[in-house]
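First, one chain by itself: the form predicted alone, in structure tokens.
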Amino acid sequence: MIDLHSHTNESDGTFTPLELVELAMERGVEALAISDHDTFAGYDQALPEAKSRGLDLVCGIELSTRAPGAGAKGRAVHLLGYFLRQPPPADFRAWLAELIEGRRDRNRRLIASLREKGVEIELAEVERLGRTLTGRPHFARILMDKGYAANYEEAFRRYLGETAPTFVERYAPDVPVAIRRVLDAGGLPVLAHPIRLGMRDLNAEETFIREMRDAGLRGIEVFHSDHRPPDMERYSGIARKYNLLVTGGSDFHGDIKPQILLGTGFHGNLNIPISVLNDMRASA
């Protein structure tokens, strides 16, 4: 059993990198990818412990991007990048620093938007929670602690989600640009949890994936906690049709999503074999 999609508290998870390594060992995970949002801080911290414990730790990243083109223009797309043969180079890390600064700019504007609506919140208190990368889940935690929301769902519905009156957009690169960045850095670009594209028209969904393949996409996350068996079957078929690698992971976040367990996903819907990672390494 492997898990190629997990998050630490260096992005929007609740486990420290060392705690995540310990959990992987406890749950019998053979190989683990830390794929924090826009940062390698969690992976960097976890690597020495993983080596000492004999855990196969894969270097990953999850990038927030936007879809170009008429049909899906502006749609949020999450792109996973896996660095299977060499560590990500300095110029790629420098590009990530630019993305993180874009998040900080959004966070400052989000604070102003919330305060205009009477929500008393300071950026410093959110950043203390967010550490390397402060995102909306950290805002949600503060809103809950201060009594503005009862849970994460309410925090996003009332203040942080795309339909909330105080929502603030942040910069995200077009997905072909991010794909090229990952490729140029020696990585393997993979479309994360395609079900979250939210495309009801399955023909349009397939067309979009094909266009991303043409832009350099190398794989698709077939196995994911959000995917039902028919979804996994459909995405597996698309992967075969367009010669894309099959990947998978739980998208583990810890206490934020307690129903999703490392390795086995949502109510045990995952059992990803090591052959998936072997195929990725052979291709890389």
Ligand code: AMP
Second form
Amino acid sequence: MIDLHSHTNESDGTFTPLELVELAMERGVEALAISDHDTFAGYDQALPEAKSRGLDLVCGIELSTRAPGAGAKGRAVHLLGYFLRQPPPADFRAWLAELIEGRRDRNRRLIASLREKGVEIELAEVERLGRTLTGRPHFARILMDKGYAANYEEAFRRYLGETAPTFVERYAPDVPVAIRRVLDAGGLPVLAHPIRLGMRDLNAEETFIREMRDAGLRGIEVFHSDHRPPDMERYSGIARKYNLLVTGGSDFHGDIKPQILLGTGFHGNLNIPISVLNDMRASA
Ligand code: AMP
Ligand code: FE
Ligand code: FE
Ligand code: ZN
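Next, report the structure of the form predicted in complex with adenosine monophosphate (AMP); the form predicted alone has already been given.
Whole complex next, starting from this chain.
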């Protein structure tokens, strides 16, 4: 069993890098990618422990990007990057620092937007929960702790999600820009959980994926906790048709998404074959 999509508490997961390695060993995961949002800090910390325990640890990253123009116009797109040169080039790390600065700016505006609606929370208390970066899941925790939301979902529905009245955008590069950045750093750019594009029109979805392939995309995440069997079938067909690598992972975040288990995903919907990783390695 392998799992190529997971988060530590260096981004918005709840497990420390060492705890995540421990969990992977316990659950019989043979290869694990740490794919935190915008940072390699979790991977860097986990690597020595993984080596000494015999866990095959893969370096990954997840970037929040935006679809340019046309069919998918402005939709939020998550892009995974795998097998970047080690250590990742300085210009790539500098670009990540810019993205994290974009989060800080969004977080300040989000606090102001919440204040306007009478939600009294301080940036400092939210930032205390984050390590390398502070994201909306950290806001959700504070909103719950202070009684503004009964649970995580309600925090997003009422305050943090895209349709909430207090929502604020954050800077996100266009997908092709992020694809180019990952390629230039020697990595494999992969479209994360394509179901979350939310494209009902399957022809438009396929067109978007083809355009991203033309922009340098190398793979798509076929196996994911949010994908039902027909979705996995559809995405694996698209991967074959456009000569894209197949990848997969649970998108484990720890206690904030307790239904998702490392390695096996949502209600055991994942059993990712090791051949997926071998094929990625062969073409990286
Ligand atoms: P951020 O990167 O700070 O904008 O936060 C994005 C993260 O918040 C995602 O990676 C998810 O973990 C979580 N998230 C975003 N939208 C929702 C939602 N509607 N419901 C639950 N979690 C969400
Ligand atoms: Fe996340
Ligand atoms: Fe994601
Ligand atoms: Zn993720």
